[in-house]
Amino acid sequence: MKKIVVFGAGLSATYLISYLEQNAADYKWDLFIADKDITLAKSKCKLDATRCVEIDINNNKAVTDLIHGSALVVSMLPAFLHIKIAQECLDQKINLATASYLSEELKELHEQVKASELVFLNECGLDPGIDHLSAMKLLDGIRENGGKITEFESFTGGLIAPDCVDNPWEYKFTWNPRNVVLAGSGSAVKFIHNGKYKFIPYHRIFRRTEEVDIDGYGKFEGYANRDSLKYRETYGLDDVKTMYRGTFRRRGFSKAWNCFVQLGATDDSYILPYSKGMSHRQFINTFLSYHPTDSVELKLKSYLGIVQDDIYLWEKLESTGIFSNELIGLNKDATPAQILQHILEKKWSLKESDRDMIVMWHKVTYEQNGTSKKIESSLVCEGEDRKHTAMAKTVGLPLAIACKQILEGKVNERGCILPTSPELYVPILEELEYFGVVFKETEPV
């Protein structure tokens, strides 16, 4: 039997978790979820040959004694729990597979792991996986057929299925709601454009966007999302002219969500004083001058020169609820960042009834016998309830694949590795197509 170890049992175990169990009895697996709940941990476990394991990560004993024996540990953990473990798994000598960004703290342990012969995979989930899987697979295609790339672009988005739209912006929180007010925050987008490298500050990101159409869904918009340029390298990309990676969102998004960010809604850097007791109308006039008569429609039509006829942008805004009276109902001062979370979270949290909806776009351009050529990719992948969504779906399975694949003795590379590779992306994607998540490739005219 080979002991598996999962911490972590929330949303986007859901998926792994049932993957697992579904193989253990064939390829005997002695299966362990671990998690400070034990009652969240025995939720998402269907058989009685699962261990499930209550566990607090700061007490060291009790994790080191639970891996002890493990072939593999899974960390579906906060990305910043990831180096304890990780630290735990090169000691004991385990393998180590997480869903999250290759930190930099993992990345000066690549040299130790790989003298132990260990895997350490990262970056195997959504966004980012399932984007790495699908891009390398089109791109070395390409390059095996002759090809040169000079082009790639890829958007994600996590989203709102159409069925389940009810609100101007076409858009719900999915998944991690303050990702999703801090986005683009922190540091300036890099991209590369035409041979010329491009920088986007905080305060324009969500000005400037892409338009894409997905057959079947209609129109999205993108807006660039991080630093582009950290993968041309793991791509072989470097001598691309153009390399730009992004986030979806329904048309009109980005120009409503801008409002926020001018006014300063966006902020996470202060606690605003004597916010605890404001209502929603009273958090947004914090931000306007005074003026003796006029309302705060009016001062924030001002302040950002929102013309009267932009009705569409203002219905995005007035269907927030952020000119309302209602007290915003924290129990403590907040940063303006939490709060304006706080409040769309009123809004946007899902139903019961509510669907998450998954979006991945790639294009390459390419020249081949002196010729230009571009090539579309896209995923569509809807998910089924509040519980199991594609957001879950989509960042578990790829995980759980790969899983299978490292206890199988079928990935060579060692190290602090990413899913690049086609010992990776060519079953991972293979299996992903069995359960529905399948990418349509398209040569546009």
The other form holds:
2 protein chains.
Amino acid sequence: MKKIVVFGAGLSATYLISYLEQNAADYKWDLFIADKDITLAKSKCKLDATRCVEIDINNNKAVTDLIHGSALVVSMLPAFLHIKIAQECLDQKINLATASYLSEELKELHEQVKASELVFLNECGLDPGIDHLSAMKLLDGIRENGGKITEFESFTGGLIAPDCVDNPWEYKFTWNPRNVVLAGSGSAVKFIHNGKYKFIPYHRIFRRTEEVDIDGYGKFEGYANRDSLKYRETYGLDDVKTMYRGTFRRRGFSKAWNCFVQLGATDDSYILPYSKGMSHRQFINTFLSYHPTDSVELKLKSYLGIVQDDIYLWEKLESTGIFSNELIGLNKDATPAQILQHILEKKWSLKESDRDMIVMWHKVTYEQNGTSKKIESSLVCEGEDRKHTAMAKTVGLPLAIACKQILEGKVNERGCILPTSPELYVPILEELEYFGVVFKETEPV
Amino acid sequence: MKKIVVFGAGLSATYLISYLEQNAADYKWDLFIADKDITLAKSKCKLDATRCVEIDINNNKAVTDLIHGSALVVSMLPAFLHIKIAQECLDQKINLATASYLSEELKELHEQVKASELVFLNECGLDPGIDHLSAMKLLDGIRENGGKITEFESFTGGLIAPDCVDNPWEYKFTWNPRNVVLAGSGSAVKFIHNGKYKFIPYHRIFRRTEEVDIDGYGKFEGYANRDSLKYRETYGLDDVKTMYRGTFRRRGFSKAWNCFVQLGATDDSYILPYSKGMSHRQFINTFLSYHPTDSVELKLKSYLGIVQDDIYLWEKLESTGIFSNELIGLNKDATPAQILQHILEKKWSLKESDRDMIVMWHKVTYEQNGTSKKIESSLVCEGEDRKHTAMAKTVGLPLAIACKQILEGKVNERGCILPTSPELYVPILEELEYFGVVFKETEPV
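Could you drop in the structure for the form predicted in complex with another copy of the chain? We only have the form predicted alone so far.
Below: every chain and molecule of the assembly, starting with the one above.
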């Protein structure tokens, strides 16, 4: 029996746990699901054989004891906690898998992990995760056929399924709302376009969008992710002339979201005094000039240059309830970003019947036998319901399949790695197809 | 004889040293001027009696020995070095004076300084400095006459004298250019207007300006400084309905400067790759979309929504040389802000004959005997030449006069203090008038 310990039984662990349980008997896995909330852990498990454990992650001895004798540890905890688990795994010589970005702290363990002949797999969820798997398969395929890659573009969006759209943004929070509100903030966006380095400051990101048509799903718009440049190395594309990664939203989203950015309502750097007792309307007025009689609506239009007949933009803003006299309702003063999130959650939370949708799209331009060619690859995956989301599925399954590969000794790479080699992307993508996660390739004219 | 040690003999120390030398004989001061550049120190001193000392501020023993036996130490060093000097002064029980903002580190020494019966005077230059002195005199005067202050606005600008204007911005760097390029960045601007808290994100600051007419000098525009709120406490204005502090420029400056902000050219958070070898034009193009044929000029106009006939804005941008093919000429890759500063310094540095100008303006609204009243107070001070600037004068003289007051035992407050009490502002403002630094009060109808 091989012991597996999964830390964290939240939304993103649903499909992972279910996959591991389904395969436990065949592969002789002894499964432990640890969470600070034992009821949550139990609700995710169907087999009697699975051991649910209540854990306080700050209790070092409990963590040490729990993972003792494991063949693999999976951390679905918040990313900043991985390093603690990783250190413990290194000490006890246990493999580790996470869906999170490979942190600088973890990178520093690389040589030690390698020397211990262990594998610490990172970025094996959706984005990061399936984006790496599918991009590498596409890129390696072109390279094997003698193609020289010149441009790479990639977008991913976590959205709402078309038949569940009930607001003018065609958007709801299907994942961590805080990340959505803070998207793009922090530092300038960096990418390369036709050999020229390009930089966009945060307050312009939502004005520099691209439009992409996905067969059967219509048009999406993409805004740039923070750092596209670092993926050149990850994907072996050091000489590529265009490297651009971004996030998909439905058309018109970015122009409207830009209003919040322009106001300063996405700022997370200071606590707004007296915000605890404010209404939505007072919150918005905080960013506008004082006037004894002018309305908040008119001041906002004038300040942001919104013309009278831009009804598509205006109905979006109005639909969020930002002009309402309703109290925000937080129990203490908060940052503008926290307040905006709270206001939007009132309208943008998933209803019981709502289903989410993941859209991923890559475009590669390459030269082969002297001619320039293009290939596009796209994935659309719809969720089943509010608990069985496409997001949970596409985050959990790749990691779960990777776990099987590691436990079966089919992963030879050692150290702190990403799933960019064929030994990982081939079997994972193949098995994902069985779950309906299928990429469609087209060669646009 | 009372020993005085001045650390730093740069531009801001010119008038200070000169004042101390002029009064040294009368008041029996033994003057030591310490700088890492002994030639610079010597160039600032006229008296044989003044001792010029070469000092390495990192040499603890040298610093300890130098200040030994002093009655007062003056630090004109970069602000981050004050704490080191302050600690040493505390150990040796010596008073200290600086023109810089009272830092959090220094604030923590307050109780110890007080217990040692010492005075560590801060913020006694121009801005901060003369702004505090003149504001407090104005505010205390109103309060003494039974007025209740409801609004306080204050602007200061370091500009170029009207007859030295030779570019469409009507601006040159008369002080630290880096501070000018980074002005307003870092966090949202905070102020209160008619009882409402107001917040402006960095990328909107230069679009929310106020216009002020200064008698005999025409119109200026002011943009908001970072945090006006903290001055409520400093000035004893906790119940004030409007508190707004800002920076003066000539009209039209902010609209044009906003173009650099919008582009992201004032970003200091990352190094621009390959910028060492770039031309001005390539630098600007870095922030614009790629296009095989469109000009940088047209892309910029379209991106920032600059209309064809906005000639006042356009001539400003063109005059900076940003569209030129000239190489930037830095010897290594730099941040956008560093590069922009370097480009602007080519055009905005003071010529030999250039004279600078300081403009300061306060407006106070108050209630007295049931009626609302207004008072404005303004200062204009022009420099003599590139070395004897109004900035150096208005930074150095208030501090120098404060030093005299401290040495003569006329300052009774103890601890880490600001010059907000009459024992400081009355004598300093009085003596400043003798040097031509005179506020004009008017009561607008």
